[in-house]
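Listed next as structure tokens is one chain, alone, in the form predicted on its own.
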Amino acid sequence: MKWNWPFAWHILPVILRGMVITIEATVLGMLLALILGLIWAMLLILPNRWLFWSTRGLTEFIRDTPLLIQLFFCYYVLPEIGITVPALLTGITVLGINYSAYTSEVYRAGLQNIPRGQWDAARALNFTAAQTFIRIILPQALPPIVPAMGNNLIAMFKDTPLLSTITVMEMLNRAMIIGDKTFRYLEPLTIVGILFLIISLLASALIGFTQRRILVRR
């Protein structure tokens, strides 16, 4: 099969519409992962043993079960008990929850690297626990973990094709539909691969730029 340029240009707008959905799922999923991951990390560093083991068990369960099974369960099983969620929202939620278990460990590593004396000094200055965490601990913990968070973002972006299994019309799903209708898979799948490569490289460059800016400010 030879490359057909007119056909490639003809299908490009369709695949680009799928790219918008792919990026939307990645951005919103990562935002959810960052929020939930911080919550899990805070629960893991608290002295309460019950909270620690409950959170540890939950995050281990999320990490140790395949993302694809989580997608299938939420999209195909939950409706049987009356919980019906649109495919895209299901995909965003499952991606966010799945990656929150990984971001929690990144957060926890950053938080545990802050010397205990920072907490003691803040307490001596009459800072509340919330003020200490938000104004002192978190700003110091975040810069070193930017690369790891960036890696999670790129990994999530590359996992979005799994959403095609629950009918989300992202890039891969659109490419496969085009291939099924035209019996030409070379152009759509190649375009999707190139788009994933370009966006991943741009994201890596942006993460590197952000890290350098943080280091300069420090």
Partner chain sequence: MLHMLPMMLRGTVVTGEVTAGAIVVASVAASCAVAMRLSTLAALDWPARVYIELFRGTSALIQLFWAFYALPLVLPFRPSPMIAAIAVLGLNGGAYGAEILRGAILSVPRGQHDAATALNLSSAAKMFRVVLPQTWPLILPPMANLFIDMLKNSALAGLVQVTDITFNAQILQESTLRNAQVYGVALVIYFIMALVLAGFMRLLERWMKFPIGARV
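Everything quoted here is computed from the prediction, not taken from an experiment. What we label the rigid core is the largest C-alpha set whose atoms superpose within 1.5 Å from one form to the other. Numbering follows the first chain given and starts at 1. First, how it differs from the form predicted together with its partner chain.
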Second form
Amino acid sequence: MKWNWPFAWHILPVILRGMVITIEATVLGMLLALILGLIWAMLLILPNRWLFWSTRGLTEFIRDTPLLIQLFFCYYVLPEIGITVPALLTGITVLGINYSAYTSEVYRAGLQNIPRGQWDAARALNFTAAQTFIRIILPQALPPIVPAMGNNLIAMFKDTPLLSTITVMEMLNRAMIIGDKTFRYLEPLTIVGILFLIISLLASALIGFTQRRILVRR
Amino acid sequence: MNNKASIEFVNIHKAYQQNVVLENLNLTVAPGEHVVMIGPSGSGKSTILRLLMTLENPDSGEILIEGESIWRTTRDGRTVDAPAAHVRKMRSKVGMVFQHFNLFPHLRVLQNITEAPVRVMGMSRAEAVRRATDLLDRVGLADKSEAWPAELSGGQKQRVAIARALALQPRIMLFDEITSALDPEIAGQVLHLVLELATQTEMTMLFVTHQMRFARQIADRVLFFDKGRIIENGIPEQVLEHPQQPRTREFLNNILQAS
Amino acid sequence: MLHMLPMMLRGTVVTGEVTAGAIVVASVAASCAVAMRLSTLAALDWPARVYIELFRGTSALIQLFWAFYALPLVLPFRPSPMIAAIAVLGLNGGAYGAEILRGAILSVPRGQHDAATALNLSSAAKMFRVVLPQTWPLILPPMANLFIDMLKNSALAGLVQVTDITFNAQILQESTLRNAQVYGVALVIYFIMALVLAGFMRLLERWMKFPIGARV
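For comparison with the form predicted on its own, please write out the form predicted together with its partner chain.
Then the entire complex follows, led off by the chain already shown.
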């Protein structure tokens, strides 16, 4: 079977429409991961043993089980308990929760890099705990972790094809539907692969650039 | 002693990018001679040692050990680049002790010393262990043979490094600022060990150091380097006490004031 | 609940096989790629770079579908699902492994290379006796993470007819409709497998450990 250019051009717009959903899922999923991850990280530094171990256990479990099964679990079990939402929303939620387990580690590393003296100085100036965290600690902890978060973003982007297994019409799903209908899998699957490659490489280059900028600034 | 020179540098030129480190350098060292090289940092003295140890190649010029070129050899009457085997043969005549010790962190002290004799000279393990134990005894660390390098103090690390270099029985030993990373008191102990070694063997020895008292004690000859050239060359009394060049006087004054 | 266990356990064995096979493929692929990347010959360096970027830049599921649906149309034969899955997941992991290994090798200080040269060690001895043994403490923790990622990625094989935990779970789910139970059990099995793998890697780490100081 040979590569068929007219066919490839013909299906490209259909696949590109899937990219909108892919990017939507990535952006919203990452937003959720950033928020949840920060919450986990804060629970981990609070001096409460019960909170620490339950947060630890939850993130560990999330990180040690396949995203695919997590997706299946939520996709099939949520309707059973009366929650019926579009598949895309389920997918975004699961992606966000899954990656929050990784972003929490990134936040934690960033927070650990803030010297003890910064907390002490804030205490000496009589800031409240919340003020200290929001105005003193976070502004210092966040810039250095931007590249690591960027890497998580790319990783999540590359995980979005899994959403095709729960009927989300992102790029891979569209490609497979085209393949099933025409029995030509080579063109659609290769196109999807190349699109992923282009975006990942561009994003990696952007992260490398940001990383150098941040290093220079320090 | 034979009358062939131990080491010869002939018209050596070496630069890193635009930065010239050695310029048209000529140097001859007699067998068994102890030569101390002093001078400001970046003046090229460490590069001499690195070139001799084949850690780096000269841009042009010849380096000979016992009359034989390190990098070049004659074949059918023509001079050509020497094969790797030749370079390794020449390298086996030279040993080196580094400023930052460079012990192998994943090998215990005894293995650090036996590794090369077993792998390079093909010595039996038993023989290598026996000799390594002797050497450790000689540097006063007989009880440390099973320690990890990270468990030793700086002075102990450097003494192991000396034993490691000696284990290959080189004819030329290079000492590259071996006490610069050590506390003064510990440095004194290591230098004492080297002085002892110098009187007990007939090895040719080259030193780069900032310890002027040690230089006076050990040197047959002192070279003062400045900007990639040897600008003063003579017995220690002459160079260290009656320097001819203003640049040497200035350097020695600064060192004296610092210590 | 009990009647689904035999099928899940059979799936567990297959998941173990796919993961183990993929880890072997990944180790070989990563070693070759790094050897090529460290070579001074551009003809060796570039293919390795392309391999690494290609597999790291696209997603494992796309690679798997491509190998399962598109590749057989170009190849003269159709590899079995198991072989295809092991090859793709292995090559995918190998691309990540290569970056871990290369970073560790490049982080060995120049002084170590100098000392090895000064002791006249051959370049093979330098690599295998001095440089590589020092990289173990650096590569084992990220390698443990990579292997766990590969275990989790093996679930994708269930989507291309490999009868692993995921595949069997899907069949059980369709036949019993006990969604929470089936996928809950699957999650727990994967979790236990990951814990076992992590524990094994920690043992290996302790075994390979040597104390390292600031300057030795």
